[in-house]
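Here you get one chain, nothing else, as structure tokens; it is the form predicted alone.
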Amino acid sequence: MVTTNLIILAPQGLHARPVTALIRLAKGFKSNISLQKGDKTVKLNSMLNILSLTIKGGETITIIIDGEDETEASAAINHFFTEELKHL
């Protein structure tokens, strides 16, 4: 299991074209990856979830990778997050 903490840097924080582009991105992988702000973690499946943690820049959120093959999928989403957000 690889779990990163990550700070949302895109001001607009995740709104429904970077969710949806996150979920195209996870659905590449068979790890089970979820995300999480709070207590609350909901899987990386469903826009509506995801859209549901109302997740603003400057937040803190967790993401939750398990399965075969998670570190590719955590180089991955650590890049969108990092690198690709912005331009979203």
Contents of the next structure:
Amino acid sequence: MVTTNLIILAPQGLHARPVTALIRLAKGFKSNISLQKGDKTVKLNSMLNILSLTIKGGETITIIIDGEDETEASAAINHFFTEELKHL
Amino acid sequence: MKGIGVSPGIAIGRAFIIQKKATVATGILLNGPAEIEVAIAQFDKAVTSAVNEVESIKINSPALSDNDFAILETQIELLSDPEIRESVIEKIESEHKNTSDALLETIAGFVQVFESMEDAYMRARAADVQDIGDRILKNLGNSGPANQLAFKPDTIIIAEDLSPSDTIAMDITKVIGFATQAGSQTSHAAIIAKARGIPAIVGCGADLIDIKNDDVIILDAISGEVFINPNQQILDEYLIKRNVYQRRAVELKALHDVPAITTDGMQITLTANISGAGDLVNVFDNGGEGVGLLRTELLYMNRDTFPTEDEQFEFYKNTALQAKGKPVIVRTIDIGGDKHLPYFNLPAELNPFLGYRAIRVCLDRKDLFITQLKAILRASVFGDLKIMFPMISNIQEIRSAKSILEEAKEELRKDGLPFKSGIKVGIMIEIPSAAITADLLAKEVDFFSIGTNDLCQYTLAVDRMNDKISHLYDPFNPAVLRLISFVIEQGAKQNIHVGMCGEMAADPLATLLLMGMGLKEFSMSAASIPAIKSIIINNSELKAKQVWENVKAMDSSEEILEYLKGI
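Show the form predicted together with the partner chain, please, because up to now only the form predicted alone has appeared in this conversation.
Time for the whole complex; same chain goes first.
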């Protein structure tokens, strides 16, 4: 299992557009991926669940990945949060 | 009638009313496992055809913007959201609801969740959920895809609210604006209107019901006013207003995307002076490429105590985030002089401008300084922040300030807090002694920013607040010009950036002169950017150099100003 803390570097937070990209990215991996904010954890496959967490710019979230391709998935998702998110 | 203007502009046209038919629950229950199986299959089929419908809009609408595309992609994700399916299946299997009822309840539930959220953006997402629910529902009923509405030219759409599907189906060549009863700054209708640059007013309330098809409508999305069948006088007035607005918008827009490059290829960076994150929208609207001066005094004013590190951190973080990766030069606190804080008692001085102010206070009150530096450093991971020290008069002050900055970094390291260790450090050049020793100071810093207001007042020994001698305050005095030119020249020699953030940077008379000296970064109030940009793009570096050569030979500012006005 890989657990990573990430800061949201997009000023408007995780809006519909980045969440769409994130879900599609997560779908490409076999591992179970979930996202945790505060005491709430949701699976990274539902737009509604992620949006309902209201994740804002500057907040810290935790990504938990468990499965056979967790290393690759973790690298891709870290890249999404540190690089791609800024341009979405 | 008044609403919220969400996309400024003026539209005059005829009303077209879009009404929604609401589907109601039937209450019919399913009978037996066979029907349940059929109901689930119906739902899955409806979702598949709804997704296909959106896919086909994507393929068949060549005029879609990036923004429309993103909205459609989001719709596809929402349509196939596992939470929706789970809830629908649950209602079908354990409550024996029919597919349509199960879907209606599920959607109503999610809509309510979003509508009750605190965040305005998230509240507005209720409309997206409703929209995809309606789309699945439509595909359940086999009613086939919606017809593309045929609009007449100059149509103004009037609706209770507009869904993403409605707005994407709008033929923008015919629709010139819209007004809705519901909606907010962050609703879809608002986002689409802004992206397409058509005037829109949302949140007009129930009065909008009175409008009939083909009524003459004026939308003043600047003031938020809607006029229904206005009289000739109002109509005439608005025809003029509309033309003036359109012409200005075209001019500004034409300049917005044009890079600030001279006819012979000299590139100039135009940035803005701001006091907080809220100013940034205006900066980008005017074509600014970053922030040349973030004043931090606002943080300290209108309160009873010094702001804490965390409060300051939030302020810098917001600014860094809103700047979207563009550089932001943060000037450390400049108090003293004419700026006083009620909770920080500074004794009255005979010559406050020559007294205890800015960096002098900071080096003396290390506690205040280190708090600010730590907050800036912590925020530096959220964007491209740089630190600038004001009122530097000698090299020792730079070294002291930098060593306190290192202490701040060390404290953060100990606490395990992230920051950019290579953050760029610069100084204001606003004291003559700093200008004259620019060659020495340049070795200590990454950039200079020339503050012409103080540089002028100190060079000429003129108190700029004193009306009696205000005529002596003169940035075109050859002494001031020589100092500025020297600083620019030394910066270039030592390969460090030199910018200007004083009022002179926004003075159209000075633009060519400063470019001729070699200045490549101008920072000013956002509203001044278009005017300065238009000077840059219409002139050459060659001409600018000639202007400076000519001015160098003149001995008085009267002569210089006379000459500059003539070119």
